[in-house]
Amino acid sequence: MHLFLIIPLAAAFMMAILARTGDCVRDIISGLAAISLAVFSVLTLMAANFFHSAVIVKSFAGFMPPAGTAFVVDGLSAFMLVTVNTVALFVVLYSAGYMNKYTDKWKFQSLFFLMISGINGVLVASDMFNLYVFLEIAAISAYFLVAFGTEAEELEASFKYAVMGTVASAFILLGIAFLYSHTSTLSLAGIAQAIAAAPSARIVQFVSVLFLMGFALKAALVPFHAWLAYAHSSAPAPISAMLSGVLIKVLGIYAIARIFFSVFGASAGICQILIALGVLSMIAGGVLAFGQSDIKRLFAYSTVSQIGYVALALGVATPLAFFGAVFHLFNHSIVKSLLFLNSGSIEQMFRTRDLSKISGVVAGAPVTGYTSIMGAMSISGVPPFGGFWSKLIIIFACLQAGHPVLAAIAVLVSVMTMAYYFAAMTPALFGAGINSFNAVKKVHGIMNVSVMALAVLALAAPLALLPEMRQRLIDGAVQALVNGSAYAATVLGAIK
């Protein structure tokens, strides 16, 4: 598990050391680092599922808690590691072509791998201190990456993102301080044990509110979403893909799931709040996406809406709902990364993000055009893509749990998603076309390879529903959520 931190940190420092070498050398090192992380994440997921949802605990520097600290991976964090590092691999490949237009590309690569180390660190952290430190490493790297182009729009977006992110971090840090004063430990397992002994303590309820506000801000759930459209639309396309594809899910959704289901124990009140936040995000994100002429703002508001599905499913809190949440989280990570990467290709081709000025993408750049169609169909819930099946599972979970109104809302929002994607992207993709020959020339070959691979994953995602594949890939994450109350005993047992 140390490799999930060592590899990206080493890559980040190597980028700085090799700043004066050619881009080709750094691109090769970046690619090797990303491939290594993806391979190790798959091996970790296989190991976690081999132990049937038990946790894997590794000491840091040879000292187990309480003398030292440890890294912990269970089915949920192993699944998230695969999602994060798979997306990161294809973003690194895409960046090899896309980022050539920027000066000091090595700074982008260094910050990118620092962000990856922070994200991976959040996923393997076993205590509040390390979780917060890694969360800040990822967030601060993201602030700088949003501003990487140093244009006025990018600097403004980065400033807004940094302000809102700092507010969120302040809520989280304050919650950690109160929690430590109550439990006298920062270990997630130790906190879970202490809270289980006195679950109704007022301070726990107060800390729950602080954490909900902080992590909901990181996840861009409505009404904490104001920063997202600015940051995602202004950042370079690879960073938009990472922000929407994995960052808000790990710093926001994963953290909520880990803390409220594994540590605090999800109460009926917390589940109701998650349902409310999820429904608000689904509807508000969909409404805000209508009429957007900026392609990246369209995708950003769509992210708000789709994250709402995951929050809704977590709030329903049945095994089927957890399965839908995990599967939809994976589908959205793949598909939204694909769409944001394609938005970067389209922007390079037409030198604008204004959909009213974009036409003939399919004719001018077939790979970009057709993979964009596949991404839009998946996110809209069109069969046979993975997005259809994950939404269908969430809808059935709502019906099974006795929430027909929530199921109806999920269906209507899916129809709304299809409507705004169709209305906004059909003219851009299938219009008469301008500068088609030049457009083809401007899309780097490695960029096409990356988006084609993501499109294949979006199409192949339903294979994960097959019993054998589901058992190997998803069931461990679902069981980690279902058996969240057993997290403390399992971790402490492994440490002993």
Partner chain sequence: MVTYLLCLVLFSVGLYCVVRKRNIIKIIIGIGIMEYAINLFFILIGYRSNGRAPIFADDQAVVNMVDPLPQAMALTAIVISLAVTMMLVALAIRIYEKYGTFDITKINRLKG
Contents of the next structure:
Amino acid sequence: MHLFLIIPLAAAFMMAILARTGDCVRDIISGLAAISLAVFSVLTLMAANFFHSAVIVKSFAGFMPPAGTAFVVDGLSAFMLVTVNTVALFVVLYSAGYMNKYTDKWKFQSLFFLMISGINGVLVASDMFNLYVFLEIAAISAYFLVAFGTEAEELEASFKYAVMGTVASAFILLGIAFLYSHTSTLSLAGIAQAIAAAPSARIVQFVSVLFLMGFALKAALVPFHAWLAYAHSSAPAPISAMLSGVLIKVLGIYAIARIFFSVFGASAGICQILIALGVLSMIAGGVLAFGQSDIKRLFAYSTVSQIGYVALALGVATPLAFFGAVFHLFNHSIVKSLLFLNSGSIEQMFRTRDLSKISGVVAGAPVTGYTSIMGAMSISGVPPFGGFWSKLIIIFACLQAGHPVLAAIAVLVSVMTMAYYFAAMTPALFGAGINSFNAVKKVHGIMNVSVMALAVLALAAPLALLPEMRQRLIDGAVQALVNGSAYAATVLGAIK
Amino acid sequence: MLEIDLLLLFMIASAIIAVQVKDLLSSVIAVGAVGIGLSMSFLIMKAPDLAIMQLVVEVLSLIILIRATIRKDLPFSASGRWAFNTFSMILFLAVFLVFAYFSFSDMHRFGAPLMKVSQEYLGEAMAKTGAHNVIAAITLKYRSIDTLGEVAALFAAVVGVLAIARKVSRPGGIRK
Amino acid sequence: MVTYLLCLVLFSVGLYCVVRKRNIIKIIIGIGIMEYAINLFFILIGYRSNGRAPIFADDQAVVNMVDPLPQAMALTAIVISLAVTMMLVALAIRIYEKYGTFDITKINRLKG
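Now the other one: the form predicted in complex with the partner chain, given that the block above is the form predicted alone.
Now the complete complex, all chains and molecules, led by this one.
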């Protein structure tokens, strides 16, 4: 379990030590680290299903909670670990080729693995303060990675992101302080028990609001979404992929799900707020994406919209909705990383991000072109890609729960998504090719490999709907959400 | 406890000075005053480790901040929606404080913490870890992951500052 | 009760500074003030009337210690806020080199 933390931390440290050696050594080490992380995450998922205990607990330094801290992996954590580490693997492969554009690659790799260790830490933390510490590690690395190109716009974007993110973290820390004064324990299971004893104390409501403000900003839910467009359009492509595909999901959505469903107990008020935020994000993200000429900004607003879907599904809070939320999370991570990595390739080929100036991607770089088409189709909800199924499930869940208006909004936004994706990307992909096309660089081989692998995953995602696969992969996550209040009991039971 | 309230008032006054004053250097020094007040509060609240730590970090932050402060603050210009923005911010803060005040009623009285988990720390720390200082036992044994995390965060900050401060970011010069 | 409230007033002063000030350095100062307030709040929560510092001594039996856990948390939080301050100031210095100003309303090249 602690391998999830030790491997990336060790890799980050080694990158710094091996700063002077050639790129090859460091690339190989980073590739090995990423592969091992991905393999471990899959093994953990299989172990979690195998034991049927739904929770794996492993203590650190021999002290058990509540005095010590432990790592806890339940169905939701295991599933997200697989998502995160798989996406990270492909992004690492991609950045081996892409980051030759920048100097001082070792700093990038070091910060990148620190970010991964922070994200993994958030996923396995069973203790409120641990969660906060790893959140900060991931966030600090992300702030620096966004500014990695050190040009004027990148620094500005990073600074605004950093200030907003730090204020959000401050709210979260304040919430932790209030919560501690009320429950006098920091382990998530202990807090869950203390809150179950007194659920409607005013302090719990106040802490919920603080947490919601903080984590909603990390998740880029409207109205806290402003930093996303800045950060994504200026960051290097692999970082945009990680930010949009992984960081938002774990630091924002997973944290909200874990805290509000497993610890606080899903109250009706929270669910309604989640629904409201989700709907706002879906609509605002869709509207803002129209007429964007910068390809990465388009993707960024699309991310805001899709995260709105997940928040909406979490708010509806039926088992089918949870399934849709988790599945959509997985699909979106894969597909959005794919799209962002491709945008990096496109930017490298054409030296611009302006969609009106790009044309002929399919002609010039078939891998990039076709995988972008596949990615756009998956996000817009075109069968047989995974995105279609996950959106369908969310819409059905809304209908089933008796919210026809929400289902209608979801359908509408899905149509909007399709519209702006195809309106923006068709001329870019299919045009005749610009004259200076012969002078553009070709896409590096390994970048193609990782992008193709992601596209294959996007295609294969609907396989997860088959009952056998579903039981192995996603059901654990759904159970963890549905039985939120059982989290405390299972963790404490596993400790004894 | 009257001393802590007085210290808090002093800190608030220094903070307001830091926020409002035009000269950036004076502003940074006022923040230094807030930090010293904080350190003294830690002493009064019987947290000597923290007081030392706060002083050290305070000095470091002041050095870093003074390195960056070379100009005056900008001239005040009430442009556009200044009144509306300020008013809405103060309104938000007032609402925040009111709600916080209500939730204080659920909190324990000042000076009587619940200390469920901490009983175990206080009772067993000496026996299990052999450390006299309970804080050291907690940060180095019971919750060593937090310490690992904070070291990793510092490492990330150092590497990041090195990454940002480099002169040549792309081989062959800046793109645009 | 008043003590807690004063601590949150300090937090609000910092938050006001972050949101309403134009100078980048003032924004960083505001964040610093917010962090101080939060650390103080941790310690206030853990305080026990007539308590003693949580350090065992060989020659006397120390009873009635203050709560050590918030102190450990605040210790970690102080270090993390140092990392954040370092980061923000480094960004600010580089921004000054590129833009020539600390005014955040002028640092606005990213549109939309």
